[in-house]
Structures are given as structure tokens and as C-alpha cells.
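Next comes just one chain, in C-alpha cells: the form predicted alone.
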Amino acid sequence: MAVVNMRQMRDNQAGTIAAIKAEGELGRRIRDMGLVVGTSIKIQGRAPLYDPVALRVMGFTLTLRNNEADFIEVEVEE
């Protein structure tokens, strides 16, 4: 298992959140969306200019800007 930044994940790649590096208001907002350590996610797709990224988490689709995804580390199978 490798730990990568969420921005580096490919389409249809799945993994488990290993760490949230954001502090303060942004960190709270990310956790409020359900993105906490141990949550399984799958990259669903990206916009034409690669921002934002759409992911499946807990049965719903969530979009994040790349600058938000930079704070999330995900454990993926190689």
C-alpha cells in the first residue's frame, strides 16, 4: 500500500483516507463533509481542466477543488 496525495489519484482509483493535513476552518470543513481518516473513497472523474475532482464517498458524489484535495492523503493499492 502506498500513501499518495488525493490530487495524484487516477480516475476510478479507490483508497482509504490516511490523513487530513488541513488545519483550522478548512480542516473542519473537510471533516464535516465526511472525509475523515479511515473513510473509503473512489475518484469518479475530473472536470476538463482537472479542477474540481469528483469522488464517491459513503454512497454520494462529492466534488473538491484541487487546493482542498492537496490536504488529503489517501492509502491506495499499487
Contents of the next structure:
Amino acid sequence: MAVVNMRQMRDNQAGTIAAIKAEGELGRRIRDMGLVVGTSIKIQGRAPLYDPVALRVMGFTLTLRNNEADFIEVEVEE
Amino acid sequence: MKTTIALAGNPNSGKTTLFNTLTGSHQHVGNYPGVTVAKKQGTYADNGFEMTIVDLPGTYSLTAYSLEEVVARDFLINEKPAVVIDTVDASNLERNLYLTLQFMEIGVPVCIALNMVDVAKSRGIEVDAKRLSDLLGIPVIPTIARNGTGKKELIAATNKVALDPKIPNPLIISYGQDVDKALVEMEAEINSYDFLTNTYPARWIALKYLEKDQQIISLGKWKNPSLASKLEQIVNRVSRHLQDTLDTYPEAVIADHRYGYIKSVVKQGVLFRQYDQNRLYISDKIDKVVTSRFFGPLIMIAVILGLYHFTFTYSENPVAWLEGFFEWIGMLTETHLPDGLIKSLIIAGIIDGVGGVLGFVPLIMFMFFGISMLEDSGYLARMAFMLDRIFRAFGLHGSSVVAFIVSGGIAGGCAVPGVMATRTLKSPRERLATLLTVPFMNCGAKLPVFALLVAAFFAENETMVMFFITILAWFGALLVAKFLRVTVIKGDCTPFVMELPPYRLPTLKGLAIHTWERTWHYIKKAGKIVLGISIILWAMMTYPNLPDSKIQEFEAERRAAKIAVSSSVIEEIETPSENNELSKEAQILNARLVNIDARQAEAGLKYAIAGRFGSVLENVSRWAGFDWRTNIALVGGFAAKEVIVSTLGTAYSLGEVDPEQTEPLSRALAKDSEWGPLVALSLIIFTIFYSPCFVAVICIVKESGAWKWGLFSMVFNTVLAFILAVLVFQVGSALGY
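Output the form predicted in complex with its partner chain next; the form predicted alone has already been displayed.
Below is the whole assembly, all chains and molecules, this chain first.
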């Protein structure tokens, strides 16, 4: 087990959210969509220009810009 | 008694479809007071039930960060609807319940419409509605909004809640020791001062303080500053404590516990999943291709071209019919009213003005139909996803692309539907920057101007110059967007965090309602103002009339021309017959008279306010190489860009010039010593960038919700255009062109 930044995750890699470092509006938006500590996620893919990133949360697809994914730390299996 | 019901829910939960199913065509669209968020209202009447249903904006939460959420929240608090029907997507239960909990925390009566149970079932997701209802203590009715399943049951359950005199107690969730302790302390303070408690529950106010909710905090400061600062102190204390012990914030703790509560509810036999929750469904498999690195952009280009083709090609005929209709009315007026000012006012001011507004209607309908299709199917979100990286660099949003394309990103669009297309953008700053820059695109009405100038001065490089014009417009628009985003619309990017909803087949009913309501909105809002401005412009080009002595001079010329020929020729002209060709003498006389009419029109135009204005402006416009004729034409272009060509025609004594047939004018310009390729280039650049036509300005005002942005786009764009034109003309002159 290791904790990595969401930006560093590979396509199709799964993990569990370990921490969300964003405050204010961005933090609120991220949490509103169900990204809270303990939620499991899976990277679904990236846009043709490698940004934003699409991920799977609780059965739906969510997109985030890379600089927004930077605030999210994920525990992944090696 | 008529009860008011609020319809709420997450975006993409099928809320709008449910609204359409419940209210049918009994809908009414307006705005929430003071903001540009659309407020849809409808009625349901059946079986003795009669209710007014208000469609709240689709939101994921009830924070003070977005206008939609504030509007929804204020409506619940101020209008106190009898029941909130909360549309919950059955295949996204956990995330949708997050909003439900927030309704229950405010203490409004809630009834859940567990929607799209069929889709959930096909995905192997089963929700026990009865169990969920028992655990939450509120009715849960399974529905399929698309075909009306569960509608009767939902109404019956809603009515039962509405008739229940017992108002539910606000839901109390435990947020962990630290936050709970602070909440109790704050609640006591709030209650002892009756602080805002006649509007909100005490615990909810305390929660909002902990969540750093700006609306409640500033309200509190104004109401009771000393108590407000006391509450803020408690918040600061908890924040510090949480930061020191757990490296987190109260906001985060609250969200974590809400989701914790939801997970515990769902685990008690409510939700059954047949498959792993990361399983890919058909929609995700489509996305593997549609958003892939190679096929994604190709498919997107095809879709954009398709939308463009659909909007502008299929609307061609209805537009032509409308034009024909207004021409016909104009002709009727022409033949049945006596010559004079009234006639001129009715034709040039009123009929052209109303025709100008209604002429856009087919275009807007087709455009919104196309965009609604992209939006409802879920493809629009994919476009935003794929293009965001590019548009973000200029302070815009991935979704901005649609507005740019429709406005003329591919030459030949129209800024009016383009400005209105920015409605699909949810981020306020990005939206404003988009709607202020889309008018730079080359709309169909600017094309005749370019065609005229290119034919006169750049005939051998036609394709290259037209391509250059398109690229220049894009570059200019994106750079100006960036400029606006670091100056007048400064501010961080709105977070992109966006759901990619599953692909869905749009319902025809939904598309029709969508299209009609937006079109009607346009007609209603733009109509009155456009008519007024159209009359003002007409007056500017008409008044003051030529002095009688001048008119006498032209009359004398006419008489002289007639005296010079024999009376039989005059008779031939004055009694036109269908089949006989005019004799040579008659043709010469006719040409002479037409020439006199045209020169009189030119003199009249120069003498009117617009002409004087143009002449005065000449002092300034010289810097860009424009004379008074061009100035008047550009003023006329404010009415509609194609008017530039016809006004130039009048100013060059060619009479009215049809924008489609500009060869004579083109030749006249090419011969004129005042003109040259440099002036033409300067005018092309000015035309790209200067003030949007006034129909577009009115749309900017309506969409931004403020006159100041309409004014801004007129002044800023014109100044920018002038600077660029002067730059080109002066540098070009210095280089000896």
C-alpha cells in the first residue's frame, strides 16, 4: 500500500481516497460529488490532451482538471 | 387549496423530465427575482389535486458558492413550499442522497422520487424503496419519469405530506465529537438571542458557520455583530483544533460524516449491487471510443460540422419564408400608404425592425434544438471534457466551444444564438468572458462586407484572405477573453469538477419544450427593445430632411431631364406596360432619373444626423483611413452588419445595394481614389472587431443580466477595433502601401 497523488495514477488504476487537501469552493465541489476519505475510485481515462482526468466514483463518472486532482491523495495497491 | 411544491434534485437525475411529465405543457418560464437563473413553474391538476410545481435549479448541494444553489436554498427558506419532491437517480443513490440530507437538515418536508429505476435495474442495481423510506422517515416512490411510471403514486404521496400538519424536525446527524460539541455550544447561543431563528433552524445556522458559508456569515454580521463574532470565534477554535489533531477542516469533517451517514443507511439492506461498482456499462464503452485520443477529436469535428449544417442549412428555408413575408408586408405598405414620413417610418423603422427580430427565430429554434440534443444526450459534457485544456488557457471553459462555433467560428454563424448558447455554461466568470467575445466571430452578416472588399481589392487571393479573416477572428476572440479574465472579469477558474452523465436518448417532448421555451424567451425579451432602437436608427438616417431649396434643385434637374426629351418618351415611362421594351430614349431618361434619385438619397443621408455624425467622425476616423461614407455605413452596421453594404451603396449614389449583388459597388470602390487595399484591410479588421449589432447587444444584456455589459461590449469592442484599424492603416501607410 502506498499513498500517491491522484495526478500520478495510471489509467485503470484503482484506489481509496486517503486525504483531500482542498479548502473553499474547490474542496466543497469535490466533496459534494462524493469524493471523501474512504471512497474508492478508479481512473477511467484522460482527455485527448491528457487533461482533465475522468474517474469512476460510486458507479458514475467524474472529471477533474489535473491541477484539481493534485489536492487528492489516494491509497493504491502497488 | 392550491399547494406549492418544489421539485429539486441533482443535475442529470431526470428532474427536468419528471417536471415535464408532471406538468405537461402547463409551464411558465420566468426568472428568479434579481438573477438570470431561469425559474420554471407548472401546474398539476388531476383527481382533485391541484398543485403549483416550481422547478428548482439542479444542484449537488446547497452551499452559497453558486447562484443556482443560493436560489434553490432561498426559495425553500422564503417561499416555504409545502413539500420538496427530491428527484434521486436510483443508479447513483449515495451521491444523490447527499442533497436529500441537506433538505432534511433544513427541516423542509421531503418526498423522494426514486427515479430511473429501470436504468438502475438494467445495471444490476436494486434499491429497496420501502426500507429506505423507513430508515429516513420520508416517503420514497419509485418512478420512471420518461414514461410516467409512478407519477400517480408520487402525487398521492406528496399530497399526503402536504396535508400533514406536523412539520418534520430537522434531521440531526452526528459530525463527530469535536464538531458536535461546538454545534451544541453555538446552538445555545443562537437560541438565547433568537439569532435568525425565525428563518432558519438554529443547528443549521451553526452548521453553516462551520462550513464558512458566506451568505449566512454576512447576514449574521449585519443582524447581530457581537454574537456573530462570538460564533466565528468558536468556529476558529474548532478549526484550529481539527487542524492540529487531524490535519483537516470542519467543512471536510461535516461532508465526511454526511457521507458516512448515507453509507450506513444504504448498507442496512437498501442497496443491492449485482456487479462491482466500477463495472463499465454500455455508455462507458462508447466513451472508450468517443473520447479517445484519436477518434475523439475526429468525432467531435464531425458533430460540430453536423450541428452547424443542421442549424444554418435547415433554417435557410424558414428564414427565407419569413424574409419573404416581411418583404410582402413592406410591399403592401409601399402600395397602400401615401408617400411620406409615416410610410418611411413604418417600412424602414417598424417592419424592418420587427423583421430583424423575427428573422432570427428559425435560426434560434434550430440552434437550440441541436444544442438541446447534444446537451440531453450527454455529448456536450464530453466536448467540454475534451476541449477544456485549450479553452482553459484563455480563461474560458471547455463548453465555450459551442457558443464560438454557433457565432461564426466557422464563418457564417450568428452571434445572437451564439450569445444565447452560453446558457449551457455553468461557471459564471467563464460564461461572461465567452458571451463578451463570441461576437468577434464572423457571422453571416459580416460576410457580404468581406466579400465586397475582397472582390474589389484582393480578388486574386480570395481564399487566403477569407481564411486569414477567420483565423484573425479566433485569435482576437481568445486573446481578448484572456485579457478580460485578467482584468475586468478577474478571478480563479471555477472548478471543473463535472459529471460525465451516461449517454441517453433525448425525448422528443423534452427537446420540443426546451427549444420552444428558449425561443419564446428571445422573442419576448428582444422584441420590444429592438423595435425601439430600430426606430431611433431610422430617425438618425432620415432627420433632418434636406432643406426645401435642395429638394427643389433635384426637382429642377428632373424637370430639365424630362424637358430635354419628347413628350411621347415621358408618357412611355409614366405608363409602364408589361410586354413592351422601353425605347432607347426612354431608357436613357430612366437611367438619368434613377441617378438623380440616388444622388438625392446620398445628399439626404449626408444631411441627416447619421451623415453629420459621420462627417464629424471623419476627423478621428481619418487615422484608420475611413471617410464619412464609411462612417455612416458602420453606424448603419450597428443595426445589422449587412446594412454596411447597402448604406455604402446609398452613400456612393448607387441607390440601395442588395448585399448579395455587390459588383457595381465593388467596382465603384476599386475606382475611387480614396480607397485602396490598405483601407480595405483596415475596414475588414474594424468590421471583425467593432460593436456587435444591437440585437446581439440586447442578448448580451439579457444573458449577463446587466446593461453595463451590453454597453461595455459596444464601447470596448469599438475602441479595440479602432486601435487595430489605425495600427494597420498607419503602419501600412508608413511602409508605403
